[in-house]
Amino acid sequence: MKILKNVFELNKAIKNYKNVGFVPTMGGIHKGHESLIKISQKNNKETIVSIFVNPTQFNQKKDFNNYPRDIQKDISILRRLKVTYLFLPEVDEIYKKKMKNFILNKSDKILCAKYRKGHFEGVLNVMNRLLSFVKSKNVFMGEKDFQQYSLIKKLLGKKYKVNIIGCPTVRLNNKIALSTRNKLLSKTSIIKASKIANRLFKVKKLSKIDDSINLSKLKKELENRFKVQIDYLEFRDEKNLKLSNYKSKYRLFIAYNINGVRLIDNF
């Protein structure tokens, strides 16, 4: 595996991106990332993974500082997976080039964009830069961060004429979606998160035969029972993220804080 630390090394190493898949990450490589990498390897001759913890998408400095990092472990996992290239830039390398910042439309300020001011602007700005450096035609992203995947596909997929490919969420046996932030959870919080996930799987299943589920009531019930703070609990259309009318494919979205750790999921 070649480790590339700047755009010069990147351009020197990769001349033709025709059969190179791209998996952008913030590190803390887990089985979910491994799944993305394996899908890329199945569909491309070579795969490049980026690891960059982007400061502009964090609402709080404390959250940025606490984000789990273990680069040596990540490198070991990527080598085991036989990843071809690792792009490992510093902040100055990513942001040295002047590029126009993204501003979300009012219609896009829903779900996490409503509760994390500036978060997706930061995500779109860093992905805009990464896609200008890494010119792969196939970019693989997890569906756990479904709003992120949707926005990048809508706003950057067309701009760079790349395929933003959504890959299924990988879960533990207890139904918790894999996330780097899970490393910050206590054992008690893991048990609670598992119970919440299992409950929401049942609610999603029930919604297919009963579209009158009272989500406001369910939200209060979950908050009281598990001592969590829920930002949103909403059924939304899978294609455009509008509130669901249950006539086309939809998902149940949730974001909540549990003992200071923010988790998101969809079912």
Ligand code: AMP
Contents of the next structure:
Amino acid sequence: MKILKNVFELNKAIKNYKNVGFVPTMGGIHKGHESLIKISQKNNKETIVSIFVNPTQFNQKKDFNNYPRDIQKDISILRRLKVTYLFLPEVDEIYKKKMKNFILNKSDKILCAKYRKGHFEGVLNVMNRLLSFVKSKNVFMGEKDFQQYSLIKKLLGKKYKVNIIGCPTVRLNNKIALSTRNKLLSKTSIIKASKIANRLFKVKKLSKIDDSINLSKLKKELENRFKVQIDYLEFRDEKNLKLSNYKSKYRLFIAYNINGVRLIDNF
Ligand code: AMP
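Condition change, the form predicted alone to the form predicted in complex with the ligand:
Let's see the whole complex now, leading with the same chain.
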């Protein structure tokens, strides 16, 4: 695996992107990332993974500082997976180029965009830069972060003429979606998060035969039972993220804070 620390090394190493799939990450590589990498490897001769903890998408400096990082472990996992290139830039390398900042439309200010002010502007700004450097035509992103995948596909897919490919969420046996942030959870929080995930799977299933599920009642019930603070619990359409009318494909979206850790998921 070639480790490329800046855009100069990147351009030197990769002249032709025709068969290079791209998996952008913030590191803390887990089986969720691994599955994206394997899907990229199946569909492309070579794969480039980027690891960049993007400061502009964190609402609080504390959250950015506490974000789990273990670059040596990440490198050994990526080597084992036979990843071709790792793009590992510093903050200055990404942000030294002058580029226009993204601003979200009012209609996009839903779900996490409503509760984490500036978060997706940060995500779009870093992806705009990454896609201008890494010129792959196939970019693999997780449905675990469905709103992120959906916004990038809508706002950057056309601009860079890239295929943004959504990949299924990888879960543990207890149904918790893998996430780098899970490392910050206590044992009790893990048990609670697993119960919440199991319950929401059932609710989603039930919604297929009963479209009158009262989500605000369920939200209060989960908050009281598990002592969590839920930002949103909503059925939304997969295509446009509008509130679901249960006619086209939809998902149940949740974001909640458990003991100071914010988790998101969709079912
Ligand atoms: P992150 O490092 O958390 O920014 O994630 C990098 C990419 O991996 C994003 O496209 C995520 O949606 C994806 N990802 C994270 N967790 C999972 C998971 N459990 N299953 C599938 N993809 C995931």
